[in-house]
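Just one chain follows, in the form predicted on its own, and it is written as structure tokens.
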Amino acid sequence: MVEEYLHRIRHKGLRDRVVSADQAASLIKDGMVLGMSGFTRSGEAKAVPLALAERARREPLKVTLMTGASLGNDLDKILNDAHVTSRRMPFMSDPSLRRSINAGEVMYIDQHLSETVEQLRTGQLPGVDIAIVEAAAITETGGIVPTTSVGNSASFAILADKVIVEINLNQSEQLEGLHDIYIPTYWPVRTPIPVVTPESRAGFPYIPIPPEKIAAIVLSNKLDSSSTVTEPDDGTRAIAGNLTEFLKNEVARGRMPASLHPLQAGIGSIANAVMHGFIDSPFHDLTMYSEVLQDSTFDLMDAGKMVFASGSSITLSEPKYAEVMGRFQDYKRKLVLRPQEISNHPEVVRRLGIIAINTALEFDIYGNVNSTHVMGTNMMNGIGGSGDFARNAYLSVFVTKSIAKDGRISSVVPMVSHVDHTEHDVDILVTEQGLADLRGLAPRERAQLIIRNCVAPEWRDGLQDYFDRAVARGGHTPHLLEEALSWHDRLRRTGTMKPE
């Protein structure tokens, strides 16, 4: 090993453990389960999985494959491409994957970000045979200092009965200190998570194992991939236009300071771009407690207008993170990463008083969002986080545009046709229309405050005639069953919603 990478591998007993790729993955057998890091693109092992995936062209092998999210840098592709993915959980957004899912080619197990490690740490869930976790440096202790992200990294190495770990060499130094890596308590003697403020720090700065756990060390120099944030439109400035107005009422009349509550924000482009209206906005010393760090995050910081950030990993268009990485030293002190059980809990994000906003694909009249499966059957994208937050926040907040394709489909329906999170759990929507919150009214005045204000003008006369037909037909939430999927059927049958 070249001597300047040493400083790396700071436990001595450790610089022998460094192998190839190819040896590395060797050690992973047919039929196992393989926990790795990663979260929305950012800090996945990098060198390890693609040996994986070169070897089982050359002979059969199949795993069961856990990571925090998304992985970056075509993995998923490329392993399902070469038939290792027999089992994925608990998120994914590759199409080649998606394909693979809706096929019925690959079982995939969409979960709440916060539950899995729960999961296994409980034995609900089969064990962790290898872990396998990026990393900028080991320790002298044998610990793990993770990279631009830590999803459930912790617990998988933890867990795993053996780790393989990748020390990334592009992966700046500077990222050590950075995480907070604290592991709840197991019960019966359950401890409360002592996270009181989006800046708490109650653990360790590295992932803490035995250092005889970790079987090889592989050395990479391969960058995270680039986020494909786009840049703001006129339908997400008005939305974000509409929730800073909603916003700016509700510190009028007393129920959060100017300063709002903590803000959680989904990935993607729509949410971004809402964070990002945050920098016009009167709002001032906003903090965020989240997942996914984004180009809004820093925007945020660099316009004086957010002090501080807590998420799980750190995802980046290639122009920020080149500006990020660049001076990294002024946002470090900003900024903490941890376990996403942690970013995710329940516990904590009551606590905190969340203000969560996530995105819609679609909702209904009465306020259930779908936010996976597109027609009720193909999975798009998994949950991710938006559950653990929307049930639990002081702020559901789900945002979408009222239409999609062109116009030929509205994102407002008479029945989602599929349901991720309940009317129960859904406080405001938000489109480029206006807004609905939703609090205190039943599910009748949910559904005329919904056509009102939120659905593109084209498509409210055929809302509002399916509602009052249905209400004619009686009952608490009133539907008509022969109809209440006839819009999809119709996208199915002619490729828009609009009437024949």
Contents of the next structure:
Protein chains: 2
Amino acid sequence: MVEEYLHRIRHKGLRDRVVSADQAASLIKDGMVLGMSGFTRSGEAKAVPLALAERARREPLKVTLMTGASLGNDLDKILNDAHVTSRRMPFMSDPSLRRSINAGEVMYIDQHLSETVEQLRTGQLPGVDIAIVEAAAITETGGIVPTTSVGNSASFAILADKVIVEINLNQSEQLEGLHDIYIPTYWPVRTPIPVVTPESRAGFPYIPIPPEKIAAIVLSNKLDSSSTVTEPDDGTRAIAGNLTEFLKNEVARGRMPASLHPLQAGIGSIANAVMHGFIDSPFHDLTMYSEVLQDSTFDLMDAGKMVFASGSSITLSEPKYAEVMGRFQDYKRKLVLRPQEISNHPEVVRRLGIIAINTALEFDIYGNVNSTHVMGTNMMNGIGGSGDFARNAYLSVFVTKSIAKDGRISSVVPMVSHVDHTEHDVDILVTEQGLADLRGLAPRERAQLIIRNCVAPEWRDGLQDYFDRAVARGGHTPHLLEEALSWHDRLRRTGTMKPE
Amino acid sequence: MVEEYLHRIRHKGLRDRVVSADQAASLIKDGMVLGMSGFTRSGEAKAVPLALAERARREPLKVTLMTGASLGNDLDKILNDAHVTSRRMPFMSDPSLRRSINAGEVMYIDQHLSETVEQLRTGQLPGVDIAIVEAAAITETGGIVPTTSVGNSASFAILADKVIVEINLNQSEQLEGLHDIYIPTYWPVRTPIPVVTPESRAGFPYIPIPPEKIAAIVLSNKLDSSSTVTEPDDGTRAIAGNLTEFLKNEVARGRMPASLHPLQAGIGSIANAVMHGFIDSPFHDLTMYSEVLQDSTFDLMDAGKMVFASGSSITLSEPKYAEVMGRFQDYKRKLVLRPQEISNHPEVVRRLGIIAINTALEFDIYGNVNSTHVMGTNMMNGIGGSGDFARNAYLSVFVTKSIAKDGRISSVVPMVSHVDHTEHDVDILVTEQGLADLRGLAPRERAQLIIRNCVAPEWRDGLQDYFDRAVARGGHTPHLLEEALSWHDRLRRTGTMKPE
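I have the form predicted on its own already, so could you send the form predicted in complex with a further copy of the same chain?
Following is the full complex, with the preceding chain placed first.
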């Protein structure tokens, strides 16, 4: 056993810090702020949170839990069911936790993913007491080598009082060298972030912290949860087709090269279909500068379409994970994982001129997008990185199917019930019905284009009627305020947006 | 006469391009896209637009008009009244043009001020046919020395087919050297913007274009419109006091130094009062990294409180203008004017850690801010730079008086009727009633703090009642959608938000 892991703790002075998960968890006190690794269900600390949930059965234990993004292995469910999570930021996607958030039992702070550690390091959020970080190894100098995600782990470890490292013996040692840990400099004079292409490397291949901060090392072996890939259907294929056609036209008009601009894609089945759609496209030498590298990234590489991908995590289906890890050295030189502050940084997103493709829950006839709140009230997951990318992208694209819930809901509404992305930050809207290019258009023009191109036929007349009557009343962005949210209210009362 | 201006056209080969305003305006054809200098009513081209409006009396003439921001000398009114303006971007503040926009007669594209030229240079907006730029001089190489604003002039001139320069003989020649014209590099590899402090200089003191692009030079002598400074009243003084107290506390807690962070302040009487409030504060060695430098900037310099100010324009009252220009050399080394793409650039705003102070039209109990639309439909002015700053600021502050229209309107409402700044982008809300520090709070916590601290007493119970009933229904961001916009609808129907 000893030999199995000792080479993963290359700093000899740290080898005696190896303890059980229970012992490590005992460092955590009621009321603490924890900063945990994990981003889109990969690379999260796995053993200590379980021990913590177990402990909470015996004694009152509530913490503020910060992560990169969502956790795998049902950890958000387990911690929430054990009533450990009292505050949570900046993203989650677990149904059990979602219920507690919407019931007002857990205080959830839904943040742009690039901003959490900026607020932390300036003392604008309560400081992290303990960071818990999954690692593939600890270097000779005590540097922490992350696993399949970086997320906020680096800043958590740097800013925390103490660090617990989980060495996951089932995470490949080949991961070392994959990461580029660059942390912005501090005021009074902050220097530019030296990332000028998706390939740029600017930092360390490990999280550099003083080894004495590592208070405990725990061994673990649970795998990352695998992602469930939904196969493309007619709807998502049509969305992908509409977007590909548009981009082909942009290339034909000389607005961008056939390698496009670096791509960012949100998670989910639509974004996945869109990315897969590029396999059969005429584009080539594609790159990604995104948050999450999913199956489609590697499929595009295998198809010879993509030459490089930068992200903050790798989240794969089970077969893809086996395949990628089976020949990881082939992929490694085409990949880099960064802190989410850098993968999503406004400075870099704007500089690189990213094509940002994110999923809307609903959008309205003027192009405002709701990504988070069902019926304006219930949190779905969180804004994630969509705002970081949409605001600063070269091209900000939002995709969704035009209808939901077997046609009882139109995804295009008179007024969104919650705004995450304003009309100022949305360039292109795509549904299976078609695409609306909103660039350079005034609200009234946008409305006509959206109604014509993006709305399902059975909802078109209703939206046109709303728009016409609003225009009769006047205004730059014509609305009938007494009716603007009536579609949602009808849905709440009757189970469908359709007129009673 | 000749000697009076020849030294302002130092490139000898350009001297024969001097023509009348009418002749220059004749270069402009129906349907063209014009890019004009001018930002917050300063530094706009003054003679050619008048000649254009005159010409439109005799022949059909419609153009797309892009500027930096608002124009002085009633030019937006004159051009609109002459029906010259068919499309307008990215900002305006003229009542006549506002009426036409809200009537749907002029298509208005309300943009983040940092984004217009980025969209232009990538061909995502129709290209500029002719740039019309006010200048203090033309250099030996044909470089254009702007006057009291830079705005979008540099990129307009660089991207346009032809350039008309208006040499304004009444703009001081001392302005030369004030400007720093840095234009971002182009893809495939864009380099960081080398601005790391408000004082950083990275570009030319003039707009560098090939002299052969200058198709006409016109002489003018109209002064900039002077700004009307509203004296602080009890309300704005209370807002300033609340914010100053908060910042003092931040300094006391060690979150920032007594020189604070670089300040950005929107225009208007509240922002002005806030800036003036700093004169009697304990803060010192203040800097600005803002759009508009107003009277208060120079008052703070005179008071020994401010050491440097970076902006995109100088907009002053009549007495202040005379005073500043009278001893401009004293101020010049403490000032720089930049293209608005740089003054408002997300990259620089985030890097410098700016304290952004902007005015809200209204905000809601969850911290969403409306800066643009009266009753969700009628455009006021535009989002301007508020989004550029609020999103990326170290501290995003929005200020407003808690009531409007003699108390018939509460500026705090259940749900804003239009969202320009989402809850994700708003840290601090201030009214004369008090201040709400929203950092790290979930929506339900925000609501209680906002209702308690920011709302006028006569509206508090109504908002609390709405919130309580919404909470009873549940949700992360509890709302009663059938009632969320009822305060606005009541105002529309009865002239007050007060219950019937």
